[in-house]
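Single chain ahead, by itself, as structure tokens, in the form predicted on its own.
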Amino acid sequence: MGNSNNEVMEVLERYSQEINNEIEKVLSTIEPVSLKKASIHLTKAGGKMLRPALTVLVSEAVGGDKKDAIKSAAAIELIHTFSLIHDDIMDQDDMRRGMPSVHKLWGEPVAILAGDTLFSKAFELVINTKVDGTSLGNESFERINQTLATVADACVKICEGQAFDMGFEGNFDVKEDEYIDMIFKKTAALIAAATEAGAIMGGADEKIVSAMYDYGKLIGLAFQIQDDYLDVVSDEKSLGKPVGSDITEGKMTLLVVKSLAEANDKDKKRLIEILKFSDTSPENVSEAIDIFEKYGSIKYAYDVAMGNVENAKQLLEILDDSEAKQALSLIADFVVKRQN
């Protein structure tokens, strides 16, 4: 493909207007004004809209009408935004999407309420999907119930994933399967919910719904592992933050977990020292990257991400050929081709 990344951005752009309209509508009634502004702030900050676009694309790919999936897609984006607001409070991150984070502008109490409001509005959106029989037919209530269950499950997993992630700080005995389970819950579960919700709202049978959930899970895992990988191989301009910032922050990433599992005692001790040190110099970051290189951890992370993407694309074979199916395949590739 010429530039498949551009094609993906066009696909995401194609749906973003309708999804944003739904979000604006559902958030327009919030009071008082400070809470409304805090709730809307990140939805205006121009995220990629990957998750909601996946919901709509999957609904089209399984033969459904995108109208039926738009509200669920907007709900997924609100859940994502709620988790970002609360994450920024927990991590004390002052910037998000190139703008001051919600708690920085409105204070922590209002930011907590803004996250809670978005969480609640997400469920309101799914419930308000048209169910008068003109849009979804008789199974409409069943589809909405299933979608609500999917979204609720993802919300629990996001909280579990965040708790595991915080528990991993300073714990250098984390095993690879524990790490994968954490990123599944923290990142991939909502992407899996996005694709599963699209399949449910599109009226797919159980087998296809299950395949679309797995497709979302795999590209979600690849997405997070690619983040780990880009942190050490990208450049600051593309990344939008200093290279090696995961190392500086002492984060457990797949590269760290793999290196600690493989390294000799001397290298393991040195890597832990660097990760523990709160004021890591560029030299130390380079040294940590050298240790990753020595044990093949950078290539390993890339290969794991690529393997997940290939498996995700295999799952799309269950679908009839369509433009939406082609777009889902491009998005799977985009997850490991992006530079930020």
The other form holds:
2 protein chains.
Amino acid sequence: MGNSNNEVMEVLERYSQEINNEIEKVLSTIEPVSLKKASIHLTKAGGKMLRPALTVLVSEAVGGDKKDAIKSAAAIELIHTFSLIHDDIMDQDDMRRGMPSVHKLWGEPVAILAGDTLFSKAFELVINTKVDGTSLGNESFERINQTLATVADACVKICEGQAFDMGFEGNFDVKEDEYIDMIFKKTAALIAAATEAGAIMGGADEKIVSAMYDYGKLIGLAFQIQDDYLDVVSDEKSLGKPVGSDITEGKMTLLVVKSLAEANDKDKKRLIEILKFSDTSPENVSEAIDIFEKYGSIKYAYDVAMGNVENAKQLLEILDDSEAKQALSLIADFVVKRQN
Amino acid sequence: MGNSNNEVMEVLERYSQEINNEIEKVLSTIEPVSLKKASIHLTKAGGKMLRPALTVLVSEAVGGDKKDAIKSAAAIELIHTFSLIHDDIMDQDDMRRGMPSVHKLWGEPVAILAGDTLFSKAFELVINTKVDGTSLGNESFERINQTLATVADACVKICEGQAFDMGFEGNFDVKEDEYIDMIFKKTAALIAAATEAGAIMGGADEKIVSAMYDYGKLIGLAFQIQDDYLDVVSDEKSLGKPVGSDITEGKMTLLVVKSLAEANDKDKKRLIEILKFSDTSPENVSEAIDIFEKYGSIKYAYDVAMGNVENAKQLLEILDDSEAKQALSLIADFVVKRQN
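Taking the form predicted on its own as the starting point, write out the structure of the form predicted in complex with another copy of the chain.
First the chain shown before, then all remaining chains and molecules of the complex.
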């Protein structure tokens, strides 16, 4: 288990240098200096670079040339970074990746602009695929168009997902399918766009493009559900934050949604009370976890995540065998094996 | 003079219905309702729709089919609206187009998201030019790509321009070329993108595309400089705000930049004092205007705006005669003839 996680980390690192080079190049011309610094800040903060690696790996797995996908990969990472910067403003989160968030360092106006700039630069990057020369001829225009459509669609979904998430606050009638739709939009849509973009830029046929989108969507959903799950089964050291933080913050998770659907009136009422507390104690957290366990919600979340990963791996069977395909399978496993 | 202004207003109105239809269609699918309403709000507030009309007019003037340009036109308007929403948050402006601004009605988080959503939808619109069928064949992919490059470039410039503008606050060493570069990025770049996009989607050759970009840039610069000029020569009724508001707010304008460059030490010091005042009196405003006049800055601004308009009209000579060309010429005049 630990070994395959190491293998995944090695794959991610292998690509991150090249992707970072693309990002650095496209952001280097931003003016004035304050806006450039604010725009670059989070890209230097050492994210896992999972999304862009997926783009490149899928493009390789469908037989494409890495060079054709690298700018789209970098673009996906910029979209991810843009959404983190704006989310941190909206959620008033002062820390991100162990560093002060962009609005904390440069103020909200510059942080809004930095996000907008990264957004614009992401589109510029995809378009530059052609300008900078690829192995492709004129068909690259069509591929670039399709990739931009994928990216733009994911951006709309990210905004919608964040709006739904904010709307769920204090709403304890959220149904499981509404919750899944929210995390699809907020988290999984961009991962699906990452894998779809790789397939498009790699020149895959429609059937494979669609399968790769679904693969990305499924591991994206599993990724978020695993986050929900880890919050109550992991330990503070692995998480980098106290166990049960989601409970303390009253966040909607699959554990909450499932428990509220299954619990008797008394337990339901108590769980809602705990989630609404403004200063939740460790005893409250334990009590909530007991309710999750009583209704099998923790195992349920794990099973849903595992099921998504298994289905994602099945979808990879459409691809010919390759090292890249092997890596995509390992990444699917990694999503539910990671401890943080 | 009044008559040609009326003619321009008629042209703008003629196109606005179709453009609004495109905007309405592409925004109709946004979820949840709160995000949809916040995203639509300003598009319903009756802007002049100058930018999208320019896109369609240029596409017609270069011999293109209006159908091919209408979605790009609508996209330009969405980019403009997105930038207004985010600017209003940054500048804490509570009113826009006579209505409460988006963040005032829905709060900052939803306003940030609404801007981001319009941004994404703008790119979606341009891409949809192909999906929805045009008079074009496969060359449309290349045109769409070029248009997207133009739009993305303008978006980066808008962000940079706003960052420069914020950085100029309280900086009285701003040189004229720095000021012009700021208003180019903040205001003129999107107008240039509007006219360039029209030329690209209309299938113009490179030389005409470049001339149309420059035409847009010049009238965009004239537009902003005319704003600076009108602030001191117009009347409260026409402006919809008190004369000298820019002075009261201590804003950098061409009048200020020019006067600071020309004035003797005493007048320069006094002008800076007035601009820094937190509660500027009508007497202070008059005194600042006297300093502007003493150094010929008001006439200078007018001459610069007029010169830009004349140069813009010269650039139109590359086009064959047409009704659309005629309208583009009238719009150039309108920029310096309008009273608000």
